[in-house]
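Take a look at this one chain, the form predicted alone, written out in structure tokens.
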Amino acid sequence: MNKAVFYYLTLFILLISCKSSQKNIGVSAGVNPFHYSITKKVIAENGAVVSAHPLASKVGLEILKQGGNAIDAVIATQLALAVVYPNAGNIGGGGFMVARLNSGETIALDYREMAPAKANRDMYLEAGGNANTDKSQLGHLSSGVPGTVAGLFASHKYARLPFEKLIQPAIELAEKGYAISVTEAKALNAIKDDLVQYNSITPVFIKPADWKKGDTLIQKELANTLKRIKEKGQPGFYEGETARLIVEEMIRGNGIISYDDLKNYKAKFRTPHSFDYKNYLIIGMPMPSSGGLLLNQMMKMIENRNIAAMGFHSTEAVQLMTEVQRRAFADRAEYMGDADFYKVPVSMLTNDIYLQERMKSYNPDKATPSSTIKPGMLLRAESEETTHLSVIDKEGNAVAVTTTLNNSYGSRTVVGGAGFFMNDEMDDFSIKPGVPNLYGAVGGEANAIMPGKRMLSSMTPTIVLQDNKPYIVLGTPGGTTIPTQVFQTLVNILEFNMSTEDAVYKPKFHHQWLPDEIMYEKGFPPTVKASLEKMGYTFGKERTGIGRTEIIKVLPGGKFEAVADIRGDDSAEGW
């Protein structure tokens, strides 16, 4: 063999090998689904993505590098999460997006799930009026009409790249598979019995032997579902083959979502819930998310109390924050729900006089029992498992998105032939006045079940502006703990001047009116706990983790500091 023939043969073999390798890796040269690592903090100049899974964050970053803006990256990241983070990332659930564009426009997009047309306020009550929370939390009847796909297409009007390009990484991850982490292996093993019980067709998530770190999860049916969305757009999910598979799954499991429910679903653009806090403008989500309003109430109830002088994790600061949380959640139970169906008195609930009145019973020396804290009297003038991602780009577009299936892996029901989990969001309605939901929250008429209504949420995607420019982009999963975790993270940064990492990583606490107890994380100061107990506070069981905050902060020089929570596999990417 002469040298020329040998050279070209060698070159040909290298090219074939390279192509084969790329085929096996898939997605893009920067994303290897079988060899990846978690990054907790990055400093970047051109853009940053923080999400619950390293592969999803890497996908979002690649989209930014390929010329996409923050909205492009948010869409691609959500779709990737639907594959690599099936316990909360989804196309069978819903969520909220808050964005601040470089044009100065602010956006609030609601793609929360809706109650099916056959739903009714007493659908989870049995003979004698007892509430059956099993039916509202597990299985087919617990699912609301999913909104995520509609939300992705609604947000795409602000994107730059074709939707087909944004969904392709998710298709490849589903079709070719990825290596699961030890956390994911444990989670799938933990729900095996539920998967057997609540599925009419055995899903790919059930494995005869236990899952272990490094196992490859391939989701062919989900890949085909994503391909139908790629080819046919939004109707590729809400109509045609995928709709047929959803409805047939509902029929097999006595669910009530119909073809019309799917076809009639619409995502809605709403006016963001914004408020001033000292020198900052805080932009959040309006109803049916309670998060923006609760954050508003809590921030305003501490604004003039010099909490900075009290100090982080001081008894005084923790007590004050606990009491404002207690009062805000009492109002949530009475007054908050889908504003399309119930007149939520937002302007009064955020009125300075009203909030001052709420704090009149606050005593810095002792606990105010929840039994004595009722929803506020309005003035006559006024007629968990979730996942969050934060993205910012070099052009100044900032986006915060929180999506959910509600419980981890939602209803535990996978749509046969379509490969994705359905939500169990019907439990976020008040299924009976005074009966707590999965997260212990109670409610009443404002959040009662009605056909077409969107259930009240605690999701709190948030953007903070300083000098009319994005300063902080954040959010977290965690059910009813979401608003209080965003609240604490912001207080940690804006009042206690903590580093971004400390603001996220330090132990958190939570109070939601009922049950009347403080939830707290491992590492919470025992001396503070003892002091509060002497003041009459009750503490619940210690938690290993509350929430998983994803945050991006714009530094003084204009660079982006992206921090992913240490409480999970969350990962930050930037360039």
Given for the second form:
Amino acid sequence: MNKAVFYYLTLFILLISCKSSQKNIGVSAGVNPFHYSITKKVIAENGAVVSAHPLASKVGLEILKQGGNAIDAVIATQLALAVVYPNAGNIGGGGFMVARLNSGETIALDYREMAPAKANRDMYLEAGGNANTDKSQLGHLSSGVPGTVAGLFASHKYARLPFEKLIQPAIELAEKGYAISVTEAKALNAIKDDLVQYNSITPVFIKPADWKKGDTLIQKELANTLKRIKEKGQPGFYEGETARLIVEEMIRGNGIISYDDLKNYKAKFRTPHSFDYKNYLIIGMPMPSSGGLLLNQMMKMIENRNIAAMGFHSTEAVQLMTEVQRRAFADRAEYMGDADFYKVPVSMLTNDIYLQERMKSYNPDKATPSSTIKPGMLLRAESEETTHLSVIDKEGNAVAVTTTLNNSYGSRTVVGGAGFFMNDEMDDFSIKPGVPNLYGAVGGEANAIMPGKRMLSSMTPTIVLQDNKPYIVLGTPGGTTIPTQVFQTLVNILEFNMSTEDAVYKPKFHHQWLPDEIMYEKGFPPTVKASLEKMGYTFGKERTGIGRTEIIKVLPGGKFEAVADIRGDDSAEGW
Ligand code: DON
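Alongside the form predicted alone that was just displayed, please also present the structure of the form predicted together with 6-diazenyl-5-OXO-L-norleucine (DON).
Below is the whole assembly, all chains and molecules, this chain first.
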């Protein structure tokens, strides 16, 4: 080869390799981890993805464009969220998927965390009997056995593309990094002290100087964990090297998750909790989430009261909705828990006569104090930082997934060498009767800790059908406010006829029986607050943001309207 040919050949190869190293992430040209923007609303014909992070939504969209169905997109989006949204996206946590396939089949998949075999009901009680919520909320002992990876593989049977393809974008995002937003920088800076306290091996999330917008977050250890999952499938997480790293992390911090706990974890297909509301069929998550049942109770308690005539944010409507929230949450505290361990009287709690009975004490002129609202008397004994994504495809498959580490960044413990946050989901159990959890919720026997049991959730991934076709796909994070927000968003659309954006963006409120107060969002009308106070209601502290709802509505004519919440970096994509 003469010198000139050699020179040009080398230059050519260099140019090619340079170009390919700048190539956008993973599946295609649509995802650039260093230049991306947030889209709050799209109208699309072929499919749509809405999630808490623009890069994750873009990954899902690319999968749809490359021939994947909504389940493929949901799997790829969750894996991407595990990298770009470590607050709540996860492989160290768990979640729920509700789907309606174009075949008419409905699916509820439970991949909620599970109490380890060594767990017991008094594990968070100190010598004097006091509950130690630090231990149930932070560090190694607060983690349940993670369910997400098992859930992803269980849902894959409905997908079309190989798992290796769906996980590849996440691997590349972890390996090459992505530019963090100002919100992410602030969130990481805010947990620095906890990260130092609850990790003996320094995770990549700690850096000497503060994080700032545009910094690149590279997660090599997480990339390696994802590669093990890509190569070995589910055992790439629950067995072998990853299991070893999890168990060794547990030992370093007095956690109790064992090899057997990991190996024995199973995602479970359940019968969805479905109910009619007027002309709609609402499909939700059954136990161990209280979401579907609470939504059912609340919707049924307003169904015949002509709330549409009262009007959005009228004192009457807010009062009625507050009172049904109060009653549903009183039942949650007493009767709801993992139905594999505790008999949850679902049909009685949703019985029309029972619900009418519950509303007998409702007085439109004044507040019903929670002290007088006990859990309902059953008619007869009967033989119990999160993130949401909604996806729809042109074939008519609709999927709602809510997944969580519980608190933002979970237990704040990162598995040393494996690069992912573990959940602090054990706090969703009732660690002692009457002791409020992170979200102020109380419980008792139904939700007591037992080995292998799944802690009660409020997550409410929901699909509404109209004329037997998907009409609305929605859900949100927000702890106990989740069911009451899904409730409000649905009432806003189905009863108040509001636009999808208004239904999501307008200020929300929340009552959960105990504490006996209305929690409300900035912008809630002060005049309504004042008139409710006169009727005997107490208001808690004003909150800057309640939840982050991701919603897709099917418009007349069949186009998809995807709306991402304005309360975060949430982003909608479609084509
Ligand atoms: O499962 C539950 O109900 C809670 N662990 C959800 C936590 C949550 O939504 C946190 N996000 N704000």
